[in-house]
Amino acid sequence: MFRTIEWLDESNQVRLVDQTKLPLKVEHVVTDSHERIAKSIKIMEIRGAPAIGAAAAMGMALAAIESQARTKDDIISYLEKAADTLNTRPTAYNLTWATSRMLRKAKEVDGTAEDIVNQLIEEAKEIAEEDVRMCRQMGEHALSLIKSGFTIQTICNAGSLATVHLGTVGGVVRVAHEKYSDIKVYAVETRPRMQGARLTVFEFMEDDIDVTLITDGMVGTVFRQGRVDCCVVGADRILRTGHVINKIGTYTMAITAKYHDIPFYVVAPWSTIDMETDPGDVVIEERDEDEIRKVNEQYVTVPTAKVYNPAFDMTHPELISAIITDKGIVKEPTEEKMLKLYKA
C-alpha cells in the first residue's frame, strides 16, 4: 500500500491521501498550512489514531514555518495556539500525544527560532518513521498468536490508511500473510462511515489478501458458524486499566466473541496508551446526526429523526484476550500488567 501521509522535503509541504474519496478515487491533499491539516483531521480526510498523530506532528512543523517568529518565546506561543487548533478530535490519544511531543521538543531546543523549525521538521518525520517501525514490530509480536490458515475478524479500518504505512491490524495481517500466505479476513462494513467497506476491503484486495465483507449485524452469525479464528481490532485509546476505546461496535463484537470463545485481540502502538485518564473521564466524540440519517448524501429515514451518534465505545479488559503493542503483549490485561509493561 501507498503511504497515507508524507512530508515533501522539496517544498516543505504535507501530502496526505483524501480518505473520503476512497475507494472510488485516489486523491491527495497537499498543503503548507497547519489549519488545513486540522481541517483534514476534523472532516476525516485523514483518520485512524496513529495517522492523525503523524498528521498533527507535521501540522506543528508547518505551524513553526508559518510563524516566521524570530525568538523562541514567539515561536512557542504560536505553536501552543497551533496545538489547540490541531486537537480537533477528543477521543484519539495519539493526537494530543503528538502535539504535546512537538511542543516539548520545541522547548528543549537550545538555539534560534530557525533551529526550532528545522528540528521540528525532523521530529515530525521521525514520528512518521516510528509509526512504520512500530507497526512492523506489532505484526512480528502477533505471530505468537496468529497461526497458519487463520481467518481474522476486523472492524473499521486499522490498516495502512489508519497509520503512516503498514497498519496496526493491517500490520498483523500483512506480517502473518508474509509468513504463511494463507491468512483470510472478514471485515464488517462499520456504520455509519463505512470504513470497513470503503477502506479495509480496498486495502486487502489491493494486496491480494482474501477478504470477505459483512454487515455489522452479521457478526453473531459468522461467529456461531465458526467462520473466524480470532478478532483483531485497533484502538484510538487504551487506558492503564486495560479498557480499550475504539470504533463504535467494538464492544458488541467483544461480547459476542467472548460468548463464542473466540480470542479477541487489540493491537496499537505504545503512543495510543493513556496512563493517566480514568475510564469514567474519557470523552467519547459524538458526530453529525446526518451521518446516520443519510447514505451517499440521500436521506434513508425521516430527515428530522432523533439520532444518537457516538463515534467510539469502550471495551472492558475482561473481554480482551490480549493487547499487542510494539513493546510487547499484555495477555488478559489488568492495571497491574499494564503498569508492569509501562515501567519496563
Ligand code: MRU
Second form
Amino acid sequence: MFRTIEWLDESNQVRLVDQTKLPLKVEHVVTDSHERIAKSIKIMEIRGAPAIGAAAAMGMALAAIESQARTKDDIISYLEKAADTLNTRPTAYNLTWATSRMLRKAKEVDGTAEDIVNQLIEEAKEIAEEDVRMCRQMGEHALSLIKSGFTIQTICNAGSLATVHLGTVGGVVRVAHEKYSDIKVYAVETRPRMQGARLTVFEFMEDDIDVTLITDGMVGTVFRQGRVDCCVVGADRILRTGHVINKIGTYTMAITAKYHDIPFYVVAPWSTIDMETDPGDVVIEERDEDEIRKVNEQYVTVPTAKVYNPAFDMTHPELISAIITDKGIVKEPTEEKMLKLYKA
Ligand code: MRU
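Switch from the form predicted alone to the form predicted together with the named molecule and print that structure.
Entire complex below, previous chain first.
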C-alpha cells in the first residue's frame, strides 16, 4: 500500500490520499495550508485516529511556515490558533496529542523563528515515521495471539489508510500474513461511511490478502457459524480504565464476540491512550444526519426522517481480551494493568 500522507521536502507541502474518492479513484490533495488540512480532517478526506494525528502535526508545521513570524511569541500564538483550527474532530485522541506535542516542541526550541519552523517540520516527519514503526511493532507483538489459518473479524478501517502506512489492525494482519500466508479477514461494511467496504476491502485486496465483506448485521451469524477465530479492531481513544472508544458498532461486536467465546482484541499505538479523561467525559462525535439518510447522495429514506448519528461507541474493558500496543500487550485490561504499562 502507498503512504496515506507525506511531507514533500522539495516544496514544503503535504500530500494526502483523498479517501472520500476510494476505492473508485486514487486522487491526492496537495496543500501548503493548515486550514486546508483542517478541512480534509473534518470532511474525512483523511480519517482514522493515527492518520489524522499525523495530518494535524503536518498542519502545525505548515502553520509555522505560514505565520512568517519573526519572534518565538508570535509563532507560538499563531500555532495556538492553528491547533484550535486543526482539532476538528473531538473523539480521536491522536489529534490533540499531535497538536499538543507540536506546540510543546515549539516552546522547547531555543533559537530563532526559523529554527522553530525547521524543527517543527522535522517533528511532524518524525511523528509520521514513528507511526509506521509503531504499526510494525504492534503487528509483531500480536503474533503471540494469532495462529496460522486464523480468520480475523474487523470493523471500519484501521488499515494502512487509517495510519501513515501499514495500519494498526492492518499491521496485525499484514505481519501475520507475512508469517502465515493463510490469514483471512472478514470486514463489516460499517454504515454510514462504509470505511469497511470502501477502504478495508480495497487495501487488503491490493495486498492479496483474502478478505470477505459482510454487512453490519451479519456479525452474529458469522460468529455462530464458526467462521471467525478472533476480532481485531482499532481504537480512537483508549482510557486508563481500559475503556475503548472506536467506530460505532464495535461495542455490539464485542458483546456478540463474548457471547460466542471469540477473543476480542483492540490494537492501537501509545498515541491513542488517554490517561486522563474519565469514561463519562469522553465526547462522542455526532455527524451530519444526511450521512444516514443518503447513500451516494440519494435519499434512501424520507428526507425529513429523524436521525441519530454517533460516529463512535465505548466498549467496556470486561469485553476486551487484550489491548495490543507498540509497548506491549495488556491482557484483560484493568486500570492497574494500564498504569503499569504506562509507568514502564
Ligand atoms: O470516523 P473514522 O473513519 O475516522 O473512524 C476510524 C475508526 O474508528 C478506526 O477504527 C480507528 O480510528 C482506528 S484507526 C487505526
